[in-house]
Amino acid sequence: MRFAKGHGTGNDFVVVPDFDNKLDLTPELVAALCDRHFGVGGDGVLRVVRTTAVGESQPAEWFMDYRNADGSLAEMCGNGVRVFARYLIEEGLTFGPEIAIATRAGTRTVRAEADGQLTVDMGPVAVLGEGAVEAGSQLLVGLAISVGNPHLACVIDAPVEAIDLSSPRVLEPAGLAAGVNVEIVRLVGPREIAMRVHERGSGLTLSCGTGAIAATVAAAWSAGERPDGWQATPWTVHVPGGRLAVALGATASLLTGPAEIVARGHLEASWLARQRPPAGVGAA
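Can you show the single chain from that sequence in the form predicted on its own?
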């Protein structure tokens, strides 16, 4: 079983090529791959599969099957889709400068920039209303936002490092209590923010692409901007793993940042065999 390891601003992924949908990528195997001590290590798994092989009808040749580190399915990943695009380019599986990639949140277009960075059109965002989260001993109020996946972004005045994000508990809206990405955001300059994130299914990560967009929406909202009047001037988003740029629009949200493949290799057959449950275990 081949794999590659990549990251976008420290948000790292195990990339698994499975063009014809032949692998049995169970939640247990995903969790084992993402284990930082006993596996390859990552915030999630990006399976590279042809859309036709999984019955997708989206107008893109390649489908990004994204799994969180705990093995659960996820709709979208802004850093992941850039890493996915970088892998396709370096493997000669597609040619730019624009690449269409199918995801569970719909087709996303990635553009290779002249400086080596990648820009993703993440589509429009939706502000769902106010929400509240308990982070450590603090109660924070923020905006519930959909970027193809759910977020609760809270703008604060204190340094983002001051908030305990180890296990945030969403109190409202009730629809997000089952799983949501939580962002802590602070304005640090004109159209410039700092952000930390706790991702559902992965925990604290060094970066989150969709989270950067949600954080920007919350910051713009706090500054009085609304979706029908988003300004095209990009925001700079500082995350623990680096820096991203976000430009909001009524019909498109553009996320720009680096993506890098750092290694390629093969998983040992003996290691893979130990990750598979014994015959009959888990059967219905």
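Being a predicted model, the structure only gives us computed values, none of them experimental. Residue numbers count along the first chain shown, from 1. Superpose the two forms; the largest set of C-alphas matching within 1.5 Å is the rigid core. Compared with the form predicted in complex with another copy of the chain:
Residue 110 lies in a different rigid part from residue 149 when the motion between the two forms is split into two rigid parts. Superposing C-alpha atoms between the two forms reveals a rigid-body rotation of the smaller part against the larger of 13 degrees.
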Given for the second form:
Number of protein chains: 2
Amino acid sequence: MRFAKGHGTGNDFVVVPDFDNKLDLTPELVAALCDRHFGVGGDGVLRVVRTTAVGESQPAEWFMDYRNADGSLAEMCGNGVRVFARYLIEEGLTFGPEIAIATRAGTRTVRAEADGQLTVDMGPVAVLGEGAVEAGSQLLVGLAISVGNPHLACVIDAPVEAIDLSSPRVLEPAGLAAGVNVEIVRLVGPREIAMRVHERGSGLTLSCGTGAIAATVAAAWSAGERPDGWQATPWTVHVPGGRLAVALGATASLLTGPAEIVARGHLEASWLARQRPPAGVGAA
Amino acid sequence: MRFAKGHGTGNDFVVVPDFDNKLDLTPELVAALCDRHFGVGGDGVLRVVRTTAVGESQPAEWFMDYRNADGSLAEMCGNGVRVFARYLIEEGLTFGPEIAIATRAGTRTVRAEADGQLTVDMGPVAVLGEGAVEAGSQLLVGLAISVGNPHLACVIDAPVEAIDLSSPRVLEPAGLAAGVNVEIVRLVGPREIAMRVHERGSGLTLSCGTGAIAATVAAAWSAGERPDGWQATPWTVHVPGGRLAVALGATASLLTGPAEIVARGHLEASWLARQRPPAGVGAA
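Next up, the form predicted in complex with another copy of the chain. The previous block was the form predicted on its own.
Entire complex below, previous chain first.
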């Protein structure tokens, strides 16, 4: 079984080529692959499979089957789709510079930029209203935003490291209290922000693609921009794992950043054999 | 550049074959390889090099050049030397079942057991005397032990998970206050212990080979055994990452446990190129 390891601004993935959809990628195997001590290690798995082989009719040759590190299915990942595109390019599986990629959230287009970075259109955002979150001993107000997934982004006028973001508790809107990604954002220059993110289910992470977009929306909103008139000039977004660029628009949110493949190889047959439940023993 | 990833009870390593000592394995490259998000990920690097190629005269064909995750040199690692031996076996680089491995601490012999586990002789231990450590709000007494490196092992009569081992502070002996590995040990059966370990420089880890030996020494001492009369019957040691066995003796400490290779492959040339400082720019 072949694999690659790659990352985008420190958000890292185990890439598993399975062009003809032959692999039984169980949640247990995904979790074993993503285990950082007993497996390869990653924030998730990106299975590379032909769109036709999974019965999808999307207008893209390749389908990104994305799984979280715990083995659960996920629709979309802004850093993951760029790593997926990088893998297709390096393996010679696609022509550029525009690459259509089928996902559970629909087809996304990734563009290879002249400087080697990759841009993905994450679609339009929706501003849901104001909200409030308790972080450490502080009460912060922010903007509730949907980028496909829910976010609460709080612009502050202090270093983003000053906030205890280990276990934020959303107070409003009540509908998001059960689970939301929380961003702390600070303006550090003209159309330039620094951010930290607490991802639901993952905690503090080095980077989050949809979080970078939500943070940009909150910063633009603070500057007086509104969804019917987002300015097209991109924002620079500093995340703990690197730097991204975000450009907002009425019908598109463009996320640009690096993505690289670190290593390629194969999993040992003996290791794989130990991940399979013994014959007659079903997965729990 | 080829590599493998392997682990012993969750203590994981990037194995780098460099038989003829051609590789410039800088501290920066080691740290980049061990980075769990931007690199391959591991607790350390095991470089596989011919003993003659590094100018060593030890009676072993292969030298284990072990580096900590921060790039610093280290003498010895009880889990690492077993992973190193597993790699030699799987690559067909050695005949078994006794494998001599040269290290900075001298030559160690690893034996491949019939059940697939690997035993390494870590040499004799020295009991240095009683000690005390503050862990969370609790004051614990223990035994200071040298297994080549210093340990303070405390036997308690409560679940080992009950102790806050996030930042233990050694009070006695004063000579160890600057840096020591701390083990919390509980007897859970006849010659069977559970332990947790805080490694100096690494914090809480899934496993520590010398720590398992120190924990066994403390348990045997509590049972009335003394270094001049260690009983040869092995102890079972449960660490967070699995199970080890330890047998104490006057001239040898035998550590037995699993070691496996997870994956093998090569690092991308583009990734490696980015790890090198630009020409004319020396390492800091």
